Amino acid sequence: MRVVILGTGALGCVFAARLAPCAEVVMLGTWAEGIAAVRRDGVCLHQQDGTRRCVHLQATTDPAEVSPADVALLLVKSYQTERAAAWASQVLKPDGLAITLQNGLDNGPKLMAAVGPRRSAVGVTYNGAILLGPGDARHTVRLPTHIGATPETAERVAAVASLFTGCGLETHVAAEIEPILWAKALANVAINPLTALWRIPNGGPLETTDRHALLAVLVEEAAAVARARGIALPFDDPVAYVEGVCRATAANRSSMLQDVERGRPTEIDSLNGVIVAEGKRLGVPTPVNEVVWQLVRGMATR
């Protein structure tokens, strides 16, 4: 299975160093920087055991020297989800199927925008990572991926599921993605602003009564979205649920404080940028997602 993977980032790198012993993987992106790393250094992995890996493969910055693919998987930053997505669809084989890993709530609309509902399927990772240098990250959080599947692109995404668990990557498929990925945005809406706001790790919110008192209006806010929604949340109890999130990952550095140590922009505007907004067209109050929202985005200008 050829597996394009758009994007050089820590979990770019995580995915490629896991699958290139059991697939073609090329990756592809606009860091050039990075890709170069790839090209001369291969994709270095620091494992949880202690030890380190390369692994040689394709890397690129031009889709044009892409053969078409089976597979491409987007781990891009949400506000280059259009790039990536457009990307996709000049690599992908006619059958083939675009995956996005990615951060955020409003990834899946765009990419089938681009490469059409036959050929898209939207998931979630709970895999972490950090970036150490270009080709170069650390795999902190292991945990399993859930992909979503469509009675046209199941047995597609059940080969996607087989290959990734196969090389290490636990992955399941799933009927009903949208509980799974509001699970995992209620944990990033919370979490991933506050570590960035603070400089802290994931544990961090837990660790004084008036962090933990905001973490979890952040999710109540966002849990009340949801419902409106019609989303059947995976649990009866948010901000237990994004407690525990805190706890398994307590170490980790979450990809919102790599960006803002790095003053790259973040995915804000795809985390509580969208709650505010589906909070405002549902009619549910979120206010603090606002202020949070805000703060980090200036944080952007200075």
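Bear in mind that the values here come from a model prediction, so they are computed numbers and not experimental data. Positions refer to the first chain, counted from 1. Superpose the two forms; the largest set of C-alphas matching within 1.5 Å is the rigid core. What changes on going to the form predicted together with ligand KPL:
Superposition on the rigid core between these two forms places the CA atom of residue 51 2 Å or more away from its counterpart.
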Given for the second form:
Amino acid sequence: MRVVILGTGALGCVFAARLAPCAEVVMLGTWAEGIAAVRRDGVCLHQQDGTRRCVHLQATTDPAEVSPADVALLLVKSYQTERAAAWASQVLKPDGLAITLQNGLDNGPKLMAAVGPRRSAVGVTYNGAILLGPGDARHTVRLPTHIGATPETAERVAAVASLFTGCGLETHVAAEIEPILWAKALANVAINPLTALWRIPNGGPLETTDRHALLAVLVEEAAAVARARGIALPFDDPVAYVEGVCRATAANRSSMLQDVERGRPTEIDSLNGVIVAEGKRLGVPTPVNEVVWQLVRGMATR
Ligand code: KPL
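Having seen the form predicted on its own, please provide the structure of the form predicted together with ligand KPL.
Starting with the chain above, the whole complex follows.
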């Protein structure tokens, strides 16, 4: 199977390095330094035992150099989805499948618009990683991935899930992806901005009652929006669920904290921004999400 990974960030490196022994993997991205490093040294992963393993594979900034692919995996930042989706449609075989595993609530429709519903799938990954340098990452959180299937995509999604699982990236096929997507988003709308604003790891929001109180309000507002949309969340207590994500990923630095530390734009518009917009549309108040959204938007980027 030829798998094109769109994105050279932390998770792009993790998926590329882990899938390379089982599939023909190509990394496609716009970050010239990241692509150059992979071409030179391979994509490198720091293991939990302290060793570092590099895998050589094709890496390019030019979609025209990529042979038609069975799978295009979107792991770019949510504000880069349109361009990545256009590239996916350029590199995919007519019966290929483009899968978004990105953070955010607005990637699926953008992907579908570019490649068509028969060639797109929405997924959710709980894997976490830290980018240490161009083409160099540490896989910090090893948790499952879920990919949504429709009757039209079921066979291809099952093949991808079995490939990923066989390569050590536990992946499940989901008949209903929306509840899983929203569940993860509830964690992201609280953990990501709070860890980025306070510069703390994922376990930090549970450390004081003040921090926890803000986490709980963010989650409750977002859960109210999800329920108003008719999403059947896969738990009764959203705050307890997000506390569990904080504990399971306690030492990880969230992707938004890593973005802020690098002076890069964040995914806040696709997270709290969507909660605020959906809240307005559905008549659900989201004042705390709105303030946090503006606070993160106001942070300086280089
Ligand atoms: O998805 C994440 C992220 O950092 O973006 C969590 C679940 C918070 C793990 O770090």
